[in-house]
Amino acid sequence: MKTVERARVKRIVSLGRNLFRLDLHSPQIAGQAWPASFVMARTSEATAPLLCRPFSVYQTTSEGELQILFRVVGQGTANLSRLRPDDEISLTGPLGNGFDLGARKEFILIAGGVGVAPVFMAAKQIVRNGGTRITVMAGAATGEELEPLTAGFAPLGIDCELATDDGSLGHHGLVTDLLKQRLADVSPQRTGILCCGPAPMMAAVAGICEQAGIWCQVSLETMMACGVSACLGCTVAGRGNGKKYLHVCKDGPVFMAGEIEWKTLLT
């Protein structure tokens, strides 16, 4: 059910240039979020920006805590990087569609970039639910960005493979390589892959999941203006069962990789 929140400020942490993670007491919204959820933020209380912004859902707690990832890239972001604590904004949510996490029993779960968010809920949830083998498959630009994103996964018990561009941490080279490298030991029938980044590393897991037959969801990371597929910003092209037009918003963000259309978002 989508709430509207006024959420306070309990701490904002730095995680390199230009990256933060945001933690507000927003126990309504907490309380119903799940993997692949996303929140609308209201970044001022003045005229500009005048639109919201969306956010990933990266974790809750049980205490009412809401966690964002962001990078700051405009007017909006650099609001929130200098929020304090006991600081309110407002938020609206959950909204969106999430992963299913009950459709195979091992899962690969990869990010790219603050992609870790919606994944890293995923993980939560997954070793909630038990039994199933997860792997996770990350990649940022550097090390240095890379190494904080990632550092929540080692307490779960998961397995985390990394890729940088600059090769300063892990595989040199994209994260995509690492999945190529694991085809030979994936069966299609048992694993499922659950995807969130930038749409050039997204379409190409979605490219080699589908020549290799293996089920894959993506969360798509769109621009928003209501969350609510009133304004109609954040359609993408759909592809197959007649749709030709998605909205990410109330659609998804989550969807299989083959509904999408993807060469539209990459141009």
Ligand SMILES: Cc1cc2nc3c(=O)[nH]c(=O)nc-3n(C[C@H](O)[C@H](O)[C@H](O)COP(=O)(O)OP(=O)(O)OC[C@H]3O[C@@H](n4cnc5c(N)ncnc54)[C@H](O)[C@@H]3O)c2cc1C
Given for the second form:
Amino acid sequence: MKTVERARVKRIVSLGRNLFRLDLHSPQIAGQAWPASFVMARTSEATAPLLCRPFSVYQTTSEGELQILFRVVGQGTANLSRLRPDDEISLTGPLGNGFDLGARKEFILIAGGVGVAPVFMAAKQIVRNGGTRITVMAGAATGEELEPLTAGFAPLGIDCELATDDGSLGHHGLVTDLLKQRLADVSPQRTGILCCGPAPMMAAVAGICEQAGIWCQVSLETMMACGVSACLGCTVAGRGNGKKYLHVCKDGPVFMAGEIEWKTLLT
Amino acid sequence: MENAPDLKTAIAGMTLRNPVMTASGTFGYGEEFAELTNLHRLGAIVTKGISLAPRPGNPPPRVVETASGLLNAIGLENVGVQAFIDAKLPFLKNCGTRVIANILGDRVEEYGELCAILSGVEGVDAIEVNISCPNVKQGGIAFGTDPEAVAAVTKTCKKNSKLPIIIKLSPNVTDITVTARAAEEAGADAISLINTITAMAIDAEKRRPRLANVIGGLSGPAIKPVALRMVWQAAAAVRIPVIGIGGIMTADDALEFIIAGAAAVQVGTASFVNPRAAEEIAAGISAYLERHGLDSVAALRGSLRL
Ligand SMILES: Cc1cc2nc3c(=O)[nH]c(=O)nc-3n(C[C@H](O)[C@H](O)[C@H](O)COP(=O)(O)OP(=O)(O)OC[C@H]3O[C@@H](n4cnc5c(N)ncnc54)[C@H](O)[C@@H]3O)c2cc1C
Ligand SMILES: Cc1cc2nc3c(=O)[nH]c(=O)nc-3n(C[C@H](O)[C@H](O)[C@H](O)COP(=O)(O)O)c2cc1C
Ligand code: FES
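Given the form predicted on its own above, I would also like to look at the protein as it appears in the form predicted together with the ligand.
The complete assembly is shown below, putting the previous chain first.
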């Protein structure tokens, strides 16, 4: 059940330039969150920024802690970066659907930048469920950025294949190069892909999976005014015989890659 | 409480628990907010706009934030009247508050048909008629800006329905008193205003409009002073009740509209920012009345000291 909760800041951790982890005491929402669920956070009590901002749940603890990872891209996220311990913010959540973690025996998890948040939560859940093999492929602009984003996987016993735009860590190039190199070993019957990152990356992964016949789910981002399926603003174009428009906050944020008309998401 | 002020509000032949309703298109069909706020503490829920046939709405992006405002071009996406009755109304019937169905059409006859259909089902307490949404190319715009069209739609709605008819005016006119009077003279039971103000936003880097539809409707705190002025003018021009809408975020905002002459208010964009906004505003109005020794909302209405 979704709730509005006053969340108290426990700590805010700088993970590098413009990149933060915010740890909140938010027991009601943390107690219910699932992989790829998201929260709407009010970043100001004033009228600018006006609307709440959506963030994926990164991690929760049994003590009621809820963590998000965020990159500062505008006023709302800049406000969040200035929060200090014991400050309070309004959160609504958990919202949206989630990754289907029971669909396959083996998963390749693909993350770009802060898109690692829902992917990490999925990895933790898969490990907890047991019996499923996981490979993580993660990319970012630089190693300085990618390193802290992927540090959580090793303690789970999960190896990461890394790619950076500048070649400072792992493969020099795109995370989709890593996927292409692996394709020969991937069994479409056993393996599924879960993916979150920038739209061009997800579109490329979707294209590769479609060609190779691999089951693939993506977690999308669009502009959201409400997060609770009231404004009908968070639309993406659907594809084929499916619905003309899909609503990311209600039908998503997770979709089968084949449901999305990727061309319109990229323009 | 012994001396708790009476928030009951009589409007267009209905009695509301309090004068605070949710605005169309900002509260879904009520169910979306059931877990987040106490629906039975609202004066009424106004539904998302309903048309005869389902509408898919505009291509994305459909929303963008502007300075203290929200610009939208949803394009009146809705499930259509039949799905509303089958899938949405059963919840609303039992939600513990009044239900006002907001309707839209692109022909006068469509408004009439919708009124006839909605009058024949149980669970709808009143109809609010959107004659003003600026988003759809062949949509409401022509009705809301032309007093003759306003009158024609109002008459058709009245003829086809026994329910109270609230005409929701467009702010995209030179003189709001003209369309307000046109609605009153044609038999409207109440008017509500304002709908969103036609507006646009541009990404200078890309030299592209921020909305796929180019033009959208502005809502939120940015439009409140304009809305307040129009409600003040309309309330002075007509005798039927006026429902004030536009940028109401707090109880103080709502009180300003009531002091300007509104009999009731609607809370829109604020519900996105705080899902409990409408409920909290109703409580805030009650606290204000108590603090000022007023025993009802009616005692405050139109009490602006000039
Ligand atoms: C379901 C979902 C989950 C998300 N999870 C995370 C997360 O875990 N970590 C994180 O850092 N970000 C996440 N985002 C994106 C985040 O919501 C935006 O970065 C944030 O709203 C920007 O707010 P701002 O005020 O700082 O920037 P603004 O000034 O609002 O915008 C700055 C730039 O970011 C773009 N932008 C704004 N809002 C969004 C949005 N909702 N989606 C995509 N782009 C946007 C704008 O077009 C603009 O170019 C998520 C978005 C969604 C929809
Ligand atoms: C996303 C969105 C959708 C809306 N949809 C409708 C609608 O379907 N019918 C209607 O009459 N008004 C619609 N409106 C207008 C609101 O009901 C209200 O008149 C307007 O937003 C001004 O109030 P506010 O500033 O409190 O939001 C919509 C507004 C928004 C923001
Ligand atoms: S964000 Fe409002 S409907 Fe999805």
